[in-house]
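Next up is one chain by itself, shown in structure tokens, the form predicted on its own.
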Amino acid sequence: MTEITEEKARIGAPSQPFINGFTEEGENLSPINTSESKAPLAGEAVKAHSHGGGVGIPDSSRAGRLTSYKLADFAPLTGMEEDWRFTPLKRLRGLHSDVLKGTAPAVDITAPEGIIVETVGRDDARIGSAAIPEDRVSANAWENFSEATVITVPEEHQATGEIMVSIEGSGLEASAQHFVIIAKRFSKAVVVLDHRGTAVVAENVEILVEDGAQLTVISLQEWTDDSVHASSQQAKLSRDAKFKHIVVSLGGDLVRLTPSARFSGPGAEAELFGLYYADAGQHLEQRLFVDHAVPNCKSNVLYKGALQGRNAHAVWVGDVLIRKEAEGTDTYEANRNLVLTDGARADSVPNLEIETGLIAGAGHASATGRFDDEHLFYLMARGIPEKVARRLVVRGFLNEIISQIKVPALEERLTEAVERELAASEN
């Protein structure tokens, strides 16, 4: 027996009625649509099921989905595919259809002592060790990149500072880029991928976290307003590995990220966090996949977004697959959206696919809404002006993600960026 439901949250015309109104501590949402689900615990009878998008669609399951290094194995996109139904294909500027012959954004790396940084050709044996393209854009990037940047954290090495990877675009000709990040056994490091400038780029990031390693990867997108960025960031986690992935998307015309975490050894843990702030006309899309394929692993996903302006559009799709071999899994995913002005839209689709009932726990939640008027009134009644009160609410809503970065200079920079966005909404 297979149960498939779809859970989405959308904001449309201001005349839409509010339903399921509530205030969640620290978030202050009055949702238009909320959903929450918890799977049976170990010992309770359960059959494979899926919550989320893909009603009646054959490829709704993540198990056995097509992966290939060859572009020809992926059919041309029509926009009707489940993975692309929210993406405006015309705004991809050929990343899904053209030869990517433009110059890739420039890469400059500042790394602490002991970190190995290399530029290698396509034939390097480490390329493909952690990822295989899952969609047409990723495969197109794979076929068209000319060289890759490989960052290696040696075995048992603990980096004394962040590995800063500056990725600076300088043109709008479609291009391809490739990174490989390897954390060797029992190592520890933080890698920051800092995307800036102007670019149209399809990017693959392979992340290999070996036994007992601890790795944090932070991906910042602060592109110019005319940029397009599609990035597949796939992580493979070995036994007892700990991986934290943080996405912050602020700039760009269209930014589409597809992070994934795949467990290849028991005892591993993955945390995936995200923050996005969509302005008028901007399309920010995040599609996540967590693949529990081995026993006794943990995952936690939390993405938060704010939207303002006409035709601002945010998409979050979270897929968690618990395979039949993954007994003892403990997983949870949540997405929260705060709409600041009329005319914005948020699509939020949590998917939970379970093939075994012998798990510690599994659940998901989604909420989208506007400001809680009662909370604003509470602040204003204590002498806080309305504009200041609104800023405090948004700042508190997003700070939970910013505080996960644990790099003071970056946290300060992103807090200032959010303040600039808020100031723009008041004009």
The other form holds:
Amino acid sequence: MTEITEEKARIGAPSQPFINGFTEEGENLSPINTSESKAPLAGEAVKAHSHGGGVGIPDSSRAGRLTSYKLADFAPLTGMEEDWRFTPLKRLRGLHSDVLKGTAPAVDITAPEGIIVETVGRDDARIGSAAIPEDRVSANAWENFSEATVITVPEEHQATGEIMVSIEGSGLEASAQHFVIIAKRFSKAVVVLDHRGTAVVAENVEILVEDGAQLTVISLQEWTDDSVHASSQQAKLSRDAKFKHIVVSLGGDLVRLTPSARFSGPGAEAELFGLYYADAGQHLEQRLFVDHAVPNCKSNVLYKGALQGRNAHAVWVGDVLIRKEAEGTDTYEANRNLVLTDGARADSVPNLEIETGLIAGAGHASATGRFDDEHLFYLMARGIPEKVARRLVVRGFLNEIISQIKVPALEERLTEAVERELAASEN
Amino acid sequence: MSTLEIKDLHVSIDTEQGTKEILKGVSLIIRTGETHAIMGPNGSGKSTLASTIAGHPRYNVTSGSITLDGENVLDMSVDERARAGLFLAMQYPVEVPGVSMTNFLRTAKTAIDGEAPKLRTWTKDVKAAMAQLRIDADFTQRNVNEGFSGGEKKRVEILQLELFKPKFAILDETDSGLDVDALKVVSEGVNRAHDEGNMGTLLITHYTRILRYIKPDFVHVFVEGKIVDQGGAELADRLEDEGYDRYAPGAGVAVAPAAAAE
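Alright, leaving the form predicted on its own aside, put up the form predicted in complex with its partner chain.
Starting with the chain above, the whole complex follows.
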């Protein structure tokens, strides 16, 4: 079922069929990442700017990546950077290069009793408590957002229903948005970020999960076909925290999500799930980072995607780092792609860095398969017509992620959305 | 009373070395209530015959015909053949990830019958059939064939045979890889389906072992894409003793096709 893609061409760069240093491992691809380079971000410069790694960590380590609140610290993008090499920059509509002065998508929150929702200015002390931008677009958003929405689940509060955050775009002017979600000690809540409408928006979502808190964040992308969305969703997990993050990307011209989970106290658990369905011409990208920096934490990552139509492009890069201190870590990450038609492309790069052998488990897996003719034959040989057979398989494939949501109304809505995607493939 | 008729069937496949003819003129008539065993050495084309009847796209029919009660089977798509009443128990059932057995069985039954089965009786039927084949109840929650052992996959094929009630069942080496207990369980399932009186059976096997549990009315010996000998159940006994060597080219035994078993 697994197929290894021989083709090295990158969509959006037809004049440049190969990327220097392109390997399946996805390391050291860009000349500016190598220590020999005199580029401002290479070698020592990377270490100097790093807030996570520092001395002794090789540049290829995920820990060595530049993080900064300042846009000026990030060089203009060329598309050669390791973390941008799959992204068609021309289609970013200026999120990486322009001042983001457009009106941010309208935020409307429906929250159950006891949840505190505030709109605050840039100087609020909570901003920056969970995240530091890791790329140029995220830094650009950080410099340009005018106000932030802060959602707080008070200490020991058990939310009685989900916190629905409607994020409705209404234009194509490049804009910036900022959210802070704080689950205080021993609280429990589900937050849904429901992205809809038309927008060109760079977004930072900071997530703090305090000691013993249980938080689920669901980010839905059902944008219009011309929308562009880049979202950095960084979570900081304290002792015994339980964090579940679910991404569902269906709509938009270019959607690029960079969720991360950083463990800052032992005993915490992170589950990161994702579902994407790329149609003709769509670019859906997700780059994850799980940072096991402390002992005895658990993480589980599963992203599943379906692709159909010409130039449908999905990218999944999963970085898991188990630092030297993180003894007793238990982690697994997997990506599965189902390619339904010719002309679609899925890139999948699971990266696992292990700096200690004293762990409970670490695994990674990736499989990109076509809808198999033998599956089809088996189902049809039992009288099931081809169309129904295809639906059975795709629905079943994606349902594993949808069933993680556990909000019945939302599960139903997404099941219907997947049905619509499936119906589109039959035209 | 139904008839499945295969007439002078020639089948080839495309290989890297070019087209290769596998079936070189096969004729066979199976009627409701009859059990035909097709026996032969590896590579003789037995499984090709089974897959061709079911309509696997890999096999090209170059000449000859297959008809079911006079209807041209070769004109039908794979799913149409199944709905017309043909069932192939596969030699290597594939795993279909993401589709639960429950969902699969109900969808297939609905497609074959043209209407959804009554929920209450259907659930009961499935449960009873599973119990008789000694399939654990939790299999219905699992994905089609996913993680099933070889024996479990074969039992699930026979489960489908019993639930879908085809006019003709083609069993493609259903016995291979089964231990004696599993072989008995599977054979009993086939016999139950057969004893309802509305089914003809084409049993393809390499070994005579399964014929101790499923009694054939006719035995056909298949060598190099052709039927080279046929007879009653006693022919199987002879094969058990003598093997297929006597049919090998140059073995000195007349291998002229016997008269069609009519």
